[in-house]
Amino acid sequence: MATVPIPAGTSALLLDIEGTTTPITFVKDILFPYIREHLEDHLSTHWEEDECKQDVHLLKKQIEEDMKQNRACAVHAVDQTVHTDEEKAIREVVDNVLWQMAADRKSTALKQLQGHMWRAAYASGRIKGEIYQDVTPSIRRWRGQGLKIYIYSSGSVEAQKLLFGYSVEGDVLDLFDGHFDTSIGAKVDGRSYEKIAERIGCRPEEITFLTDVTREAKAAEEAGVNVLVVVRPGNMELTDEERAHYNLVTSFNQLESMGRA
């Protein structure tokens, strides 16, 4: 397995999960299908409590805002007043959720609601966070050798420490310097990473982002931010071109820092 030098001067990693830290099979396979089959259940379960209200209205300003960009929509209105039936608004949220999951959404909205869901089954036992073997003794390694280590990922903050709190290496989130989510901007969009390049305190250049998904590296790259993306079992193909422009890897093992400029 070939050396993969770090960039000089790099002092923060920034890893993605799906497909970079984690099997994508993990959040399509276990993830996604638990949050299909328990929503309803959820939904009817704590509709009365602040923090289920707080989620409705979030995907109700989600709605919202998408028929003013005149996108499809599974849903024009979610509405919790008094004089709504408690089922036929439940059942609203449940099409409008599905639908999003269909289309792949990323929005804050959605996620918020998946990380308040997947919070209780990572806490009862029955979800533990998958993560390649190669992760945990690279990120210690790399720590040792002076790197901050943060993670940008389009699940919530929230989702992101479950997965890593409640995984099947147990609690390993002080492995990480800090976490970023869409809240801070799309992982397609360059203002993201200067932007978390102000948050972290350095400038983009000094840091490099792992990704397998060269949309996000190519918004990266143009923001100045180093990138090497990640060849893993079940990552999309990348085409002769990508493979050629960028800098890859298979395992973090490959991983070496030369030392910071």
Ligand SMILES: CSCCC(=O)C(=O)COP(=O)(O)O
Contents of the next structure:
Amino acid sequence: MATVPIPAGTSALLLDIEGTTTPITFVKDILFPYIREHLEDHLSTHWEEDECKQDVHLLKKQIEEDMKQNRACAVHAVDQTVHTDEEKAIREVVDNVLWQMAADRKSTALKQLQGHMWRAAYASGRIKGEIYQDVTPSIRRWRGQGLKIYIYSSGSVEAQKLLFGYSVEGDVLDLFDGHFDTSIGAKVDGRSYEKIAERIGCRPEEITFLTDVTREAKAAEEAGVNVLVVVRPGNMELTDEERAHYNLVTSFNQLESMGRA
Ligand SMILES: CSCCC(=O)C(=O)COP(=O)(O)O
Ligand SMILES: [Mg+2]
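Would you generate the structure of this protein in the form predicted in complex with the named molecule, following the form predicted on its own above?
Up next: the whole complex, starting with the chain shown before.
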């Protein structure tokens, strides 16, 4: 397995989750089906609670935004205040959420609701966060070399903390210096990476971002962030052009720090 140098001058590694630290199958075959299976029951049980009301409010705002931008969207009046028929209102929220999930939308509204729903599944031990075997030993090694480690995922910060807090390796949250989600901006928008650098307190050039998605890699590059594209089983195939352009890693074990510039 060829060694890949962590770009010189890197002080912080920014890690994607799905397809990078964690198999895509865990998200698609375990996390997402859990939502589809329990959505209606979750909404019915928690409908009157503040957290659920906030989740529904955010979904409604997303629909308004989609309509303003003329984006295709399943339009449902998900408003708890105007519905007299609670069952119908819940049905509309369910339809909207299922529609967003079918399109693999990464909206903050959807991700926030999902994070809240997974809480019970992780806490009961029904779900444990999967992490590739090379991930935690490598992070420990990099931390020993003085690198800071951050997560940036479309999954909400709460969902990220659940995955690593209730992982197959137990609670490994102490490996991370911080978490970012789409509340800082979309992963395909270069400005998100500028904001992350600001929040970390370094220049974009000091960050190296690891992701499986080349649209995210491109956005990070535009912001001046270093990028490594992660190739894991089941990840989206890269084009020849992408393979030629990006430095690729198949395991975190390959990544060696060459010392700070
Ligand atoms: C953080 S667990 C949930 C994963 C998820 O919902 C998701 O959209 C993953 O996106 P990523 O940015 O980690 O590829
Ligand atoms: Mg990913």
